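First, one chain by itself: the form predicted alone, in structure tokens.
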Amino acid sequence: MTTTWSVLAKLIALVLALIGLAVLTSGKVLPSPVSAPSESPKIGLYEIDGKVTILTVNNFNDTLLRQNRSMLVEFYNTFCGHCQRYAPHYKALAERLYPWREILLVAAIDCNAFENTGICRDYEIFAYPTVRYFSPDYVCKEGNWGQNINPHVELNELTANLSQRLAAENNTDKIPNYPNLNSLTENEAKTLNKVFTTDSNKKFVILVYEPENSTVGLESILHFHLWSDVQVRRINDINLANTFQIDGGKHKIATVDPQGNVVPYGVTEDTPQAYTATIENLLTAQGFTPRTVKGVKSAVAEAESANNESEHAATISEVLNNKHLVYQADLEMAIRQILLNEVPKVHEINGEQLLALQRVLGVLQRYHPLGPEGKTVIQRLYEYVLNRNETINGAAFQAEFDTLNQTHGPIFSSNHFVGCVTSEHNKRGYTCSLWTLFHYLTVQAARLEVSNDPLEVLTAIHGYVKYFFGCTHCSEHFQAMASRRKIWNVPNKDEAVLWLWAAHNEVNERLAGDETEDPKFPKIQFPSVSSCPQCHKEQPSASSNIATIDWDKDAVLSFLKNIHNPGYISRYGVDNDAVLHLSLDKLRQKRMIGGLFSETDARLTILLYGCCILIMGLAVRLVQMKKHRKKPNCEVLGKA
């Protein structure tokens, strides 16, 4: 008997053995943590060498404020896709005002960035993109935050109510160096001769005549401000114009030299850039260029080293072999943001708003993916927020997690995105993140079943959407989805889970092909057939959109469910793996197909299901041979 236990024991632990080296081969290494530069000034949707000065809070009151000029600034969201499609006619005004540089500057300030959340909260910046004007010696007060510029005029009817802004303010005789941008009078025009007593640097006086409802005077005197060789003066009074030969049809410009000279051009056109094309072709000809200006030095993140743009192109590659994969730097990135940036960025949170942020915590202090640390100063945040009933300051908010992350944290393994990573500067990144948290918080809702009502997640999530998501033009368009697709009236649980599916499904299909598009990472109808064959009753063809793709909806939420099953959350990329939960995950990475098991596991699974029978089949061996074993013969031996 204790040979045939022997023997069994001898099996097992053979067994044992086998499945431990399973486990430990049957999914890759984690690979090496991917690590990206923080802290850092971001450069946003605009150029280091462009034309649009970029702003942080490190730059921005040394740049704005009590200067000698004005300043046209944007804050902006990079994440923001109505943001996005601007900046290309933002910069196009950047160029276009670049030779007013000294009078009017235009710079921009990224209010995504963590950095610079007091100063969007201090500015009151509810929208985006929202572009203000500020005055020359502007000085932050309370309720003078710049004025607002409607940003979406064309491009010539914009510069055009500048440059009648800046000749309303009438800063010709405060601030020393400022063009003239009055109308040349009868009296001037007769002492013309003074501009070459007082600078005898300069060569010409350049008259241009501006007829009524135009500019063309403004924006040339203003385009020719940095050339020390020339001074451009306007005129309005056609007759006074006629002194100079100028007649307001075949000539409209007219030069005046030392001597009394008098010189008239033609332009091609009426437009301004006609008149400035003119003016700089009489000016290079003569060879004076205009002087060099001491620039205003952007604030600029420092190039990223080789070393992580490697690491950058095998995040993208690992992403791309595991598209469906959820991350965990993903989930904690979106929370990041919500907690360091979009909330704080209001400057007063109450009423309706605050009951939104109260709900959002509410969900997330009962179905976050944090660690121990994170779920402690979810819940206190979350006590905090409830009792304040009446109204919260951004800032205060802020602050006090700032105080709970110092005393209990860090709560976070990471602080970029991973499955939400961008091959194109811009694209995805928290949009991304934040649906991802969305899908995993309405499925660990379902799986938990810690509340009755079937809205709870929906319902915060909605309320963050229309009273904190940066982007205006996204939230308006899922307010209206909401509505029309009856949000309030999903009867449980797991229909919310596939009510957000359906939804973000929906907002792929209106952004696939955007601009804001990340060319590697095209928005699809979500789960693909390769991702998980059983969610398609049949196969779609390559125009298929949401209407006509034939979904087997179960078999949707067994797979929505699977991959933001906790379990399963990749953690590649987690810098500080400590923070969280210890998971047998964080031995391996699976790779999902639409269900439980890799490929690999399935494999190993008939190997262990062999072995086990083979035991099986020893052990009764070894009885059978017990029981046939010839006994000994007792009567015999006694009478022997």
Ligand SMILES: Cc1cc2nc3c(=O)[nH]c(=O)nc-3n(C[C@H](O)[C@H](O)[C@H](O)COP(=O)(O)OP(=O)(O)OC[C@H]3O[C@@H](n4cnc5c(N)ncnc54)[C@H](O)[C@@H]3O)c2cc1C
Second form
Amino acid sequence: MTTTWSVLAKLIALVLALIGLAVLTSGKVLPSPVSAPSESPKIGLYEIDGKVTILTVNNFNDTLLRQNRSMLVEFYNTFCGHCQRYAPHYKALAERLYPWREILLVAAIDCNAFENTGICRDYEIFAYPTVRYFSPDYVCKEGNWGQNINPHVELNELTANLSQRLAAENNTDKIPNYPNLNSLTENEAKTLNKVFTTDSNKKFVILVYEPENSTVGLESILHFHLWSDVQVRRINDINLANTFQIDGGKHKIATVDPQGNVVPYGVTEDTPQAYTATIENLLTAQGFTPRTVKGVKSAVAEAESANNESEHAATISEVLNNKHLVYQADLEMAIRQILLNEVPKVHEINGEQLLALQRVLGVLQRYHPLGPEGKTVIQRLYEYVLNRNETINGAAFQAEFDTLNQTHGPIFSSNHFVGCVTSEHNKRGYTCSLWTLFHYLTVQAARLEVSNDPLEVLTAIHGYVKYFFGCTHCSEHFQAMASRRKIWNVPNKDEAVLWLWAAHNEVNERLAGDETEDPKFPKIQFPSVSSCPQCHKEQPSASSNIATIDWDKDAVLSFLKNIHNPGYISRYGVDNDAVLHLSLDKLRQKRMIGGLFSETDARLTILLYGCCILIMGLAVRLVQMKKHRKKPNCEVLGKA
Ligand SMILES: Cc1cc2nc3c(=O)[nH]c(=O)nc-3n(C[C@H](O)[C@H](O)[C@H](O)COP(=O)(O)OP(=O)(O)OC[C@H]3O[C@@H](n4cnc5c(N)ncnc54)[C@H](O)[C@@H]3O)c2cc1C
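Hand over the structure of the form predicted together with the ligand; the form predicted alone is what we had up.
Every chain and every other molecule in the complex is listed next, the one we just looked at coming first.
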């Protein structure tokens, strides 16, 4: 008897241990690690201590209008994949032009940050990324928002263009210490010693032969203008260059000292980098160094607290364990970004763009996921936009929203992403939440049958993406995909849900493995087999792709309707539950009904089920063992 109980006790202990293990591995207790915080803190896409000067509303005007230098400013949106891909190129440009910084500063501003919305609106940014050039005498006034620079040209071409622009502008009287960018004349050549008599610091003049269509001389001058011991000049005339022993072949540069001694040098390649490397070697061999420049301060990032980090890790863990859940926080973040950033960023909204805004707000006021106050604010905002038949200014729209929010709000229950959390700096976030909101809206339209128009939500989405979505390339791709996939032929609201699902999967396939992908959240053909086995008619293989997956579309439709059902929307991470509908709380508690178990729940259920079978099996075995042991005893007793 004692043996039986001890075996049972061990069994129970084993079951408890297994349950404990399952809970631990479910991630609720042990959050999965977040990627190590990057060594240099960033604002948006750029490091604070990097070569790109970071601008925000706090230092934009001071830097642009009061610094007496030319500026290159990139206006970007952190969430825009194309801006993310472009950032390394812009950093390389800033690195290359760093020695020019007293003359031309390379800077960037994140238009996705709410605080910078006004600046990006005022500077009439229509595409992202936009790079603008501002001359040192730039005056901020209507219609004068800098000159567009095509950022997508190759780095060497871009630096060459910029050097020519600076030479043509000749900002001698606008920028202190502006170098002489003109080519050396015969007269100057004859009186070269003037350089030494007017500036006793100068130890050498460096002459660079610059053939036609080349900017090696210009770029060398700009590169070394901070080196007070030397003056670099360019020579375009080969005959004049010959007088300094430069033949344009073997010898391309020459140094001249105060005594008039000339020493010619060769350069290995005809690139600005080869010229600057050769000259730099000469200068450092003499012990020369560049003088320091009064720096321009990048904006300061707010420090992330350790508390935030652990919350972040817990959120990642939650989402990884519940991959198909839709979160209230994300739906709100998308609406927040639309109302507080994307729409207010537009300078003037009129014509088709205004119609698109009216449609988006119309759909939002019918199907939004907000509480009663949110409903009132969206409703009033919709009416405000409907009543403006001609033009709305983005700033006026923002002011209207602020007033409504102050009167009726708060309308948002959280201010961070949950399902769209990122494990790496600046990935996922808004674009992820926007897809989530779009799917949510198509499903609500199909569920509620408020309108007879099967295209009401798709039309609103199409208009929003076309006119407001601050990811220019995404918008172009989406419009092309919409016409290829015949968006306007979608016959009913269920098909609208499926149209968006299929379109999103097409984008997922295109972006799978892309550098913008978050490694913890790889792009998949959604939903996965583990999230919805019944959605897949066949188990997909490793090589399955969008064309070969055999979907059960009815199952996909009901899966999408389930996960976007307001009763099943997760409130994980919500800070202010009170602004949401109370009735949804009740529905949420019943979330398990309807086959929507989380992965953790499913794992625990299977484990418990397995353990029960194990216990029953062992119990039967114990009873059998007991019977076996009794037999010999009877025989002994009988014999006696
Ligand atoms: C309209 C639009 C067009 C875009 N085009 C581009 C582009 O051309 N280039 C580019 O670099 N980036 C583009 N993006 C951004 C890109 O699609 C992702 O949003 C971004 O890379 C973040 O990806 P993610 O991993 O967070 O998941 P996302 O793709 O953003 O998905 C968000 C969530 O939706 C769910 N989901 C995924 N697939 C589906 C589906 N088929 N149906 C229903 N739910 C699904 C998942 O839970 C997922 O976590 C676009 C975004 C939008 C909104």
